[in-house]
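The chain below stands alone and is given in structure tokens; this is the form predicted alone.
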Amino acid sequence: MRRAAIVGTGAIATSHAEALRAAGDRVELVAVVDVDEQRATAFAQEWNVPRVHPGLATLLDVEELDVVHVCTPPRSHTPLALECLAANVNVLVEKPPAVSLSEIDTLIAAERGSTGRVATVFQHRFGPAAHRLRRLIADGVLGRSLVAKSDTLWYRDGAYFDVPWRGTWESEGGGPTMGHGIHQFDLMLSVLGPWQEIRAVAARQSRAVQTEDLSMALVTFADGTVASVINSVLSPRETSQLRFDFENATVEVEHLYGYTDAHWTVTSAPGHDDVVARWNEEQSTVVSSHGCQLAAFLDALDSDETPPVTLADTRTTMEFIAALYASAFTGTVVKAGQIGPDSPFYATMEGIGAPWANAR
């Protein structure tokens, strides 16, 4: 049986504990860590975790672990992951895995010298329908990809940002582009492959934050697909939508925080009714969740393979975010590969500074 620990026992840790419990006898949650000892103790009691440790250093010194689940605020993700790698322990880190592209590259370098591996929680990649979509694309059933969109239209009121680390560049790394829409456009990137260039805008429309509360982008992919991406925390009717228009069919999903097959629709182009039939050959009621990704993570460990989502996969998504901010704040088209160490958007997503930073 694998041995796991959770660092950070806030709200998202519950999803990890649920996934670990659902994995049954494949893995055991043996310890938790939190800066708030009272919260950690209450969490441990709720989930029948035998031990609570005061910090990660003690956890790594005392426990024999296969994986540490990092569920802390974004600013601490990279330092904690680096500490785990130094101890040769695998890491499953919540999104965003880092607050800059520079930090991702630091993790990549550290991983080379460790037997531990870092995987990012992008659970929507692992729903059965997403697997099916990628397989049908690979099999040529859907034809060439033409148009796509990713809409994350959520609502977070002012009270949501009263939590000190939210809405700041230093602690959260960005606004809804980093912390909310990332799940949807990461799934889009996993489906469509490499992106080529991006034109974007970002705005602070309403919320009293340092970061944006809205961003929009027009993206061209290497295969010629043109896509739009919207990330908002200003939208009272909340929805998460992805749409892919291929030569032979349109494939869509609309959900909020997790999908099943019931949230997906497939509309065939004239003369391609077989596409819908192929899609319907498989049916599932499984929700895209932390449980799906944890199962894939454990499968990889059992077969001595690198767990998904790798740091290389994650870097593509993080580079996309950096390029979106760079395009929005400079008013220019940004191409893949353009954000390097000499770019102000490499070390921080804020880059040269948001246009509204000095506004009255």
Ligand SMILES: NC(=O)c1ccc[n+]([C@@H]2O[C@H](COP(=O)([O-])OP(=O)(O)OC[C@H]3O[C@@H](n4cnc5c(N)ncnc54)[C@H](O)[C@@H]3O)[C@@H](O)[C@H]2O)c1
The other form holds:
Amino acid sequence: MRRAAIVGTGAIATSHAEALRAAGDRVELVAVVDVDEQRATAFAQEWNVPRVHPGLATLLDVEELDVVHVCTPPRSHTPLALECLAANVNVLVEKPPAVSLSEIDTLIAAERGSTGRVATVFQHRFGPAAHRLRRLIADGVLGRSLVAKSDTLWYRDGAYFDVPWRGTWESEGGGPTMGHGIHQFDLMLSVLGPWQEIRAVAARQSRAVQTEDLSMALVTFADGTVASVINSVLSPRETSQLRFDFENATVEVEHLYGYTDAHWTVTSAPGHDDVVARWNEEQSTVVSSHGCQLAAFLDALDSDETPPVTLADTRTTMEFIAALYASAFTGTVVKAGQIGPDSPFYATMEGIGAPWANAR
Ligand SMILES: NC(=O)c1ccc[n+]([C@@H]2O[C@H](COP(=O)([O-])OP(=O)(O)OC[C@H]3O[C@@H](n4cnc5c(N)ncnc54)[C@H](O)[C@@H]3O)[C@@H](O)[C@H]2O)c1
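Moving on from the form predicted alone, please list the structure of the form predicted in complex with the named molecule.
Let's see the whole complex now, leading with the same chain.
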């Protein structure tokens, strides 16, 4: 049986504990850590976790671990993951795994010198329908991808940003692009493959935050698909939507924080009814959740493969975010590969600074 620990026993740690429990005898949650030791102790009691440690250093010292789940606020993700890699322990880190492209590259370099691997939590890549969609594309059933859109229209009121780690470049690395829409456009990237260039706008419309509370982008993919991406925390009727128009069918999902097959629809183009039949060959009621990703993570460990989502895949998504901010704040088109160490958007997502900050 694999042995896991959780660092950071706040809100999302519950989803990790549920996923670990659902994995049955494949993995045991043996210890937890939180800077708030009382919170860690209460969490350990609730989830029957045998041990609470005062910090990650002690945890890594005392326990024999296969994986550390990093569930702390974004700023601490990379430092904690680096500590795990130094101890040759695998890490399953919550999104975003880093607050800059530079931090991602530090992780990639550290992973080369470790037997540990870093996987990022992007649980919506792992729902059954996402697997099916990628398979039908690979099999040529859907034809060429032409148009797509990713809408993350969520609502977060002012009180949501009272939590000290929310709403600043320093603590979160960005606004809804980095923290919310990331789920949807990461899934879009996992379906459509490499993106090529991006034109974006970001705005701070309403919330008392340093970062944007809205961003919009037009994206061209290497396969020629043109897509729009919206990331908002200002939208009272909340929805998470992806739409893909292929030559042979439109494939759509509309959900909020997790989808099952019931949230997907497939509409065939004239003469392509077979696409709907192929889609319906499999059916599932499984929710795209931490449980799906943990199962894939454990499968990879069992077969000696790099657990998903790998740092290379995560880098594509993080570079997309850096490029979105660079495009929005410079008013230019930004191409994949353009943001290297010399770019101001490499070390921080804020780059040259948001227009609303510079206007003050
Ligand atoms: N995958 C998803 O669907 C999803 C959903 C919500 C949040 N998240 C991500 O999960 C992360 C945590 O979010 P949350 O809402 O659970 O936050 P939270 O504030 O509820 O919990 C964070 C916990 O980490 C602890 N902590 C902070 N720094 C620490 C450190 N250095 N060492 C140990 N413990 C530390 C805090 O005391 C707190 O208990 C964020 O990165 C967030 O973006 C992911």
